[in-house]
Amino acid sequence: MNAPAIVILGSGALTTARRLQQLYPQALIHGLTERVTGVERSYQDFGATLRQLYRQNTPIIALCAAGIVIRCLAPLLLEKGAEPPVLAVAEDGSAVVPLLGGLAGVNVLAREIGAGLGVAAAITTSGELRFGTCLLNPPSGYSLADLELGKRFVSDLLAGERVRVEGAAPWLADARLPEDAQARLAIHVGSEARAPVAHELLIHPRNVLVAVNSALPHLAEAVRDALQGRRIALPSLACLLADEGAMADSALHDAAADLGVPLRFAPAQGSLVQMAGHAVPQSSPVAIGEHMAVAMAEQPLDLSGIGRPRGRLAVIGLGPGAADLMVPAVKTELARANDILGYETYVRMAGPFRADQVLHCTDNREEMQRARHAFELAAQGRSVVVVSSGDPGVFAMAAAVLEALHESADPSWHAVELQMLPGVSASLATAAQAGAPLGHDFCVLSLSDNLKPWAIIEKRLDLACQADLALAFYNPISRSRPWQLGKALDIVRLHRTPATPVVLGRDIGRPGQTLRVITLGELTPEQVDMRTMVLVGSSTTCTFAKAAGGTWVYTPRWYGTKP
């Protein structure tokens, strides 16, 4: 199950939502934007952020009425069985109702929550209440055949029938059923493939686990065919292994996705026999052909003792800093991650994060040392997150990690799967907040010569000015850079006539921001610091008064004369 979602409307919820965390270490909290603060995540549509929710398949605790909940995911109730735990618990903590996700174990998740603040949990399901446990969702590393039939077998035992257990099921070591070894009913616990028929509840096992290597053509069909002729069900597939050199090898991960399990990497230990051996030491593992073994373990298998998975490093842009402008891929990221590295005002910004991660905080001049340590973090088999402010690849940390990579010879971080997730970018946040300037061809230009030389920027610069470019400008002045801003206005006015449209915008999506409309003429050095993002219009940037106050700025999409 993947870890839950705690979501709450208001500040009177979050000290039950705390106690909640304290059961999940791994839960976030998401709290409504203008009512609640200091929370992993913030929102703005309680029932859009339901329905994102509940269609990544993440376990809901929705500290509100119940009628909110149905109301918000009544569109998505499709099909039973389909559906992650969905509960509904007081704010006060002295309610918990499972409202959907029988199937995915809501009840097991109410009964935990009931225990932990002290309260009996509101369950209504009749098998789970006759016999003490719901029979249709088997824990973790079992595998139900067959849900239809399955409900025809639970119906029969409520109307009275009896039932005999074949195989080791030890989590129905305590249930309240009628147990009869003559029973027409039959709960069958295997890895034998046979047909699910209507008087038994078949159950398999995750408890095979097959070693392969990318040579063989079709891989996932190869594996449902060995299987097949070895008579062994499909579920009972737990895992793919594969040499850790293969890393990088899309057939693998293609084949693993196909067969709907996870992928796993190991040291090469001679043949493909010895590495599932050594992977499931208890097993007498057999070869089928040359590319595949096969090995079958008692009890299902423990994926955390096998191997390790590809690491994975994402680089990701937090937007210029309002929770509500980071896009949500960037937000199931960090929720994801092992560890997260960056700048620590940038880090910072992209919390609270949970006990369980590891925060790696270096000064900003520190780029490529960050970079390398992400991939060694990354090659280790952990999901890693590099984090720039704005968009990764606008003056930020894209380009540092892949250049880190370009000089690496260690096919170790060149096999980790490395994404890059956008952000929104200073010079965007702040266009938008003054309307449109940037509406047309425009020149995104930092001032910084840490990296380049002044002369390249004074170069670039005069080009963009003579192609009456708009122009944003990053790192507009320092302490260190005092007089670059000054330089380049001299250049800027060589083109631009002193009624040019200027956007100041300091800390924009930040508490304090500010935004201020001037002109070329008016702008002066002293206005500007390094948190200030300086948009300087084109010849046809327009302004004109907002009927609340304040100006709209906006460069036409046409040039020249109006269409």
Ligand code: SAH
Contents of the next structure:
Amino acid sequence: MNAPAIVILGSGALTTARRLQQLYPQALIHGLTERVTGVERSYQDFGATLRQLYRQNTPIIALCAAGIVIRCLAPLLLEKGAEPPVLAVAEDGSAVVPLLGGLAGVNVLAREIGAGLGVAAAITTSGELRFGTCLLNPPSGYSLADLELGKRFVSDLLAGERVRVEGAAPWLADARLPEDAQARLAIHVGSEARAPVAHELLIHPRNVLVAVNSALPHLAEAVRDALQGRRIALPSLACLLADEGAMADSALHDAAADLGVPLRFAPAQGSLVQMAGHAVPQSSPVAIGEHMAVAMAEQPLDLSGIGRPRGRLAVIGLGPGAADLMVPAVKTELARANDILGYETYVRMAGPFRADQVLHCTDNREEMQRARHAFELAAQGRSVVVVSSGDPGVFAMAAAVLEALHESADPSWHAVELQMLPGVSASLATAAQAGAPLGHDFCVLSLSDNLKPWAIIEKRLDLACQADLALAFYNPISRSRPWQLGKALDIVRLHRTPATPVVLGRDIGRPGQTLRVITLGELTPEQVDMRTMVLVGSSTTCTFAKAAGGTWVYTPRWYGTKP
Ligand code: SAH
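Can you give me the structure for the form predicted together with ligand SAH, which would complement the form predicted on its own we have just seen?
First the chain shown before, then all remaining chains and molecules of the complex.
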């Protein structure tokens, strides 16, 4: 099951929301922007938020009246598709009402939450009430072979029939089933590939591991064929296991995705049969051809004890600061991360984080060291995020991470799944607030001479000005670089008139942001600090007054004569 979303309308629900978060540490709290601060997610439209979560199959715990939730989700109920658990919980934690998602475990959630809050859950499902469990929703590690036949089975049972249990079904030990060894109805737990017989509820345990060699062509198909050949039900496949030397092999990842199972890696230890045997002790694995071995356990497999997943490293851009300017892929990545690395200010900006997430805050200058540390963690199979402000590829961590990888001969670093996730860079965030000063060709420069000679900055600046490009200056000034901006402006003034529009954006997208539109003639280095973005117009950049006060700045799309 995905981690639930806890949705609240006001800060009055925050205490209960935090208690729920202790039960589900992966759950994020979503709060209405204007009424709730300091939560992981902010939203503006309650109905749209609920519908989006529902469509994404995210379990929803809404801390508000059940009626509001019902009204918001009603339009979706006739659609076929996801039906995640949906619960209404009273703001003060005094009532828990499961509403939707009976087959997705809503009653299990309701009972857990009820136990956590010390109240009884309002369970109304007859099967649950009678038997104390939802037979159609076996616990994780098991899957039902056929839902429609299952519904019929449960209604027969509710009508008074008795039942026998075949195979190991430990979760039914506490259920109140009318058991009878001679019963016509049977719950059968097993891995055998076959259609359910009459009067049977067939449940497959996920207890099979297939060790594969990536050299095998059409991997997913071959695994399906191999299982079928041994009369093993496909839903019993718990995972694929491969040699960790093949961690970056995309054929393996494609096959696992195709089969819908996780992929684990272990050191190559002798044959595939030996590898499978090591991963599933007390099984008697068998080889299937040269490239596959199948191991079957008595119980569903616990993947946390089997090899390790491929590590992942994402270099992400937070955008300028405001949560609504962060791209959704970055939010998802932050939620899945085990480790978060970065300059402390940015790591804080990316939070809040859950108790199980490890933060590694470092000084802003230790870029290469941070990049190497990120690979060391990811190479252990962890999911690692390196945080940058704005975009990670603009004077930030993405290039440092690639440089560290390029310099490394360690195969475990090269096997890490590496991804850069973009963000809204400061020049673009500032430009958007001013209008469109970068609406035509422009040039982005860092004025910092920490990592490049000042002479090259002067040269590039001079050429960019000659080319009549609008200019965006990152790192314009700092305490250790006091004179550079003045020098840069001297060069710009050789090419541009004093009337050229200049935009100064400070802390854009962050608390206390300021935006000033001035001219090149008015600009002095004292107006600028290291948290400022400086945009200098080209010869065509112009301004006009906004109706609401302030100034629009834009550089037209055309150049030369207006078309
Ligand atoms: N990767 C970042 C840039 C890092 S360089 C990005 O894409 O935005 C740091 C410089 O970016 C700062 O000196 C400042 O010039 C600019 N900057 C970063 N965030 C800013 C913000 N919120 N408002 C204004 N300027 C910002």
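In this text, rigid core is short for the largest set of C-alphas that superpose within 1.5 Å between two forms. Predicted model, so just to flag it, every value in this text is computed and none were measured. Residue numbers count along the first chain shown, from 1.
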Any CA movement of 2 Å or more for Gly160 between these two forms, core superposed?
yes
After a core superposition, would you say Ala499 shifts its C-alpha by at least 2 Å between these two forms?
no
